[in-house]
Structures are given as structure tokens and as C-alpha cells.
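Shown here is one chain on its own, the form predicted on its own, set out as C-alpha cells.
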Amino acid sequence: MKSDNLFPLLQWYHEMGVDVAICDEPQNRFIVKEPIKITPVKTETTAMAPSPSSSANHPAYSCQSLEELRQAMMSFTGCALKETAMNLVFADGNPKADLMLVGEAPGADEDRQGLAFVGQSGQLLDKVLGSIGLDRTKVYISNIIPWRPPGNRPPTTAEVAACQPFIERHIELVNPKILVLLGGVAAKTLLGTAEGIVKLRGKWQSYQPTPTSPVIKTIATFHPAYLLRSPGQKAMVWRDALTIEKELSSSR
């Protein structure tokens, strides 16, 4: 073939998406070629070691006391968020307090604090508690995971797993009166419910972290982060802070 004719029929190969050249000579792929046999290898089957977040062996159940908590999460090798996050967001607040909220994961201004809801959610956050005269004093706050998703996305059914016993065990070692749920992914990973936030919240619930430990008043009501997306749902949130206070009267 004449070099003058070559670019144009390079020029279809690179639009019909041929950009690699296989061989330096064409084959004939339709040829039936005898099949190369593969004697397969014997391998000794090893079983795998429980991983550290599997229930059975997680960190979280052998802590006594809230600082033992601390350190084990701090040593916890088994979410990758802890390698992007600045620091373990363990919680803010009052541990001795009767109310105890459980959001999300950390958003930015907390992960570099290391402080649950200081950023945006947490200032809405406190001018709902404010509306019933709480401040945080008055209450305990912490998250499902503890370390802050990459660009604040939802955290991985993985890493909800790997973290769960360490919210369970913090619920237990503190055993407020009332369990608030912010948010969906707290509500559903604590009820261990498929159903959405809208039709959870406002309604007492019961949660036991444990089989032996007591059960806990409960109640899931929106993310303060939802609320700063969407304000026309504040006034359900409103009625659930009214609710929450009315309990919280009653229980002392």
C-alpha cells in the first residue's frame, strides 16, 4: 500500500477506536486452536483470623469506662477513616447527663476540633436544646462513626459496621434516660430498621444496647444538617424537642 493512502485508513482505525497495534503481522482469529491445558495447582486452605471489627472480637466490649473506650478507638485499626480524619471525634457534652444524642459522623470543623457538632449542625443543633432549656451541660453527643468520611460523604455499610460496637458500648457505659437518633443512618443503624428517617421520627422507640444492659427510652428525629437543607422541616423537629422535653420532666 502506497504511504499516501495510509492516513486515511489510520485515521478510520482512530475513529472506529483502534488505538493499539497487537501484533506486527495480522492473525486470523477465526482458526480453532487446540486449547491449552491447565493442570490446576493444590493449594493448602488456610482459614483467616476473626477480624478485629468482627462482633465477637471487637475492641469496644471489653472497655470499663469511657476513657478505656477512648483508647481503644484510638488504637482501632479497622476503618480506613481513621487514616484520612485528623482526629477521633470521641463526643462533647456531659457523660453524667440524662440525654444522650447520637448523630452521623463528623463534618469538618468537628474533625479538626475533634469535638462532636461544633461546625454549622451543631450551632442549629444547640439553638433546638436552647428552645427547651438544655444546653451542653445538660446533654451528651457523640456519632455512629467516630472519624470524618473524605468531603463529608455518607459513610460505607462497611464502616458503619466496623464502628457500630463502639457507639453500643458508649450508649451502654454512659445509660442516659432518653437516646436521641439524628439523622437516618443513626436511627437505622441503632433500631436496626430499613425504615426511612421520615417515618421513624417522633415516635418513642425502645433500644437495649446489649442483652443484659437496660433498655433506653428512644426517639429519631431529623440531622440538624437535613434542617439546614431543607428549613421548612423545622417545626417537625420543634414538636420532637417539645416531646423529648415533656419525657425528660417526667423521668426525673
Given for the second form:
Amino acid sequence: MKSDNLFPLLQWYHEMGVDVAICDEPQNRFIVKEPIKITPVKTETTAMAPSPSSSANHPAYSCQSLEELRQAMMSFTGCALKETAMNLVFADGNPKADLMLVGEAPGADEDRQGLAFVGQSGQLLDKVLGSIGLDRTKVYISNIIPWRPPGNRPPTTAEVAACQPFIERHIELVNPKILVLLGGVAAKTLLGTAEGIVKLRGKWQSYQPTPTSPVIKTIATFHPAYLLRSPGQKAMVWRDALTIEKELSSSR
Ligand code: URA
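What's the form predicted in complex with uracil (URA) like, now that we've got the form predicted on its own?
Following is the full complex, with the preceding chain placed first.
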């Protein structure tokens, strides 16, 4: 194809939702491949593999500072999302803040800038925080997954499990007075429940990153991206914000 004809093709890709190149070469998905032969492995007993979050040799656990944690995430090879993302999105805000928020995973703007919640969702989050007198100098924000899933798809269970020790250690190192979980993925992952966000939101819970770390007062609320799609739910989040404000002022 002549290069002056490429623009309509790119435009078509964009309209179809293709916004990231995963491989340098196109893959023909219509080729029928030989089925992979699986040879069963003989084992005496079938034991459950320890989940990554409980596996003591995950690199997250040996990190003694946020900088060490960032370096460990940079050299981590256990999550393929890193291959398609432009940047590691570690966090944004003030790591000494009393309030830490945890979202799901970076979007396109966060991926480009390497900072959490800087896109449209982040702007809405800033408005909610502003309504209770907070800004990025007074909160710290990170995500369950530090690399953007291609096309903003939800992270898989395996991706969440691979990255969970990083956010657990991240919270433990920051040790905020109050933790806010934004959306169902953050709430279910860190509270270890299958309960949906509608049931979880607005109630104080206890979260302990490890059995030896201090218990942190934790509350879940709707994700700002959900509010952008369902503005009728904003009142709930504003109510949760007032609950957080009250708790913050009584903890000072
Ligand atoms: N959504 C998230 O969950 N996190 C971000 O950083 C941005 C959008």
C-alpha cells in the first residue's frame, strides 16, 4: 500500500478500537495451528500453588522503600502487560499523606505520562477530593495494576494475582491512616471478597497488608470512570467523600 493511502487504514483501526500495537508484525489469526500436545505430569498429590500474594519470594516483599519498590517493579518480568505499556505507572501525589487511594489500572493518559489518575477519571476524582478540601499534595494515589491493559480492557485474574504483592507492599510502606478503594477490582482484590462494589461501598472495613502490619481503616467507593458513565451515582460518591472527611478530621 502506498504511504499516502495509510491514513484511512489508521482511521479505521482507531474506529475499531485498535489503539496499541502489540507486535511489530501483523498476526494472521485465521491460520489453523496444530493443536498443542499436552503430556500429563505425574504427581503424587495435587497441591494448590501458593497464590503470588502469599508467596514469600515475590520481589515486592524485600523492598524497604518506595524507591526500591519502583525499581523492583521496573525489573519485574511476571506480568506481560509491561510489554505493551509505554510506562510503569507507580503512583501520584504525596506518599506522606494520611489518605491513600487505590484504583484499578492506568488508562491511555496515565500510560503516556507515567502518573496515576491524570486522565478524565482523574479530573473527576480531583473534583471529589476538592469538595472535601483535598488535592494531590494531600493524598497519595496508586493502582492494583501498574501497567495499562491494552485497549483499557479489565485486568485478568492472573494479572491481578501477579501484581497484588506490589500494591500490598506499596500500602504497607506508605502506611496511610485511611485507605480508599476505587471501584470493584480494587475493593475485591484488597478486601479478598467476591462481593460487588454496590454492596461494599460506603462501609468502613479493616485492611491489613500483611499479618504483622498495622490495620488501616478502609472504605470502598465507586470508580470515577463508572461515574463518568453513570452520573446518577455521583451522589453516593459525594456521600462517601463526606464520610472520609469526617474520619480524616477525627484521626488528626
Ligand atoms: N483508572 C484507574 O483505575 N487508574 C488510573 O490511574 C486511571 C484510570
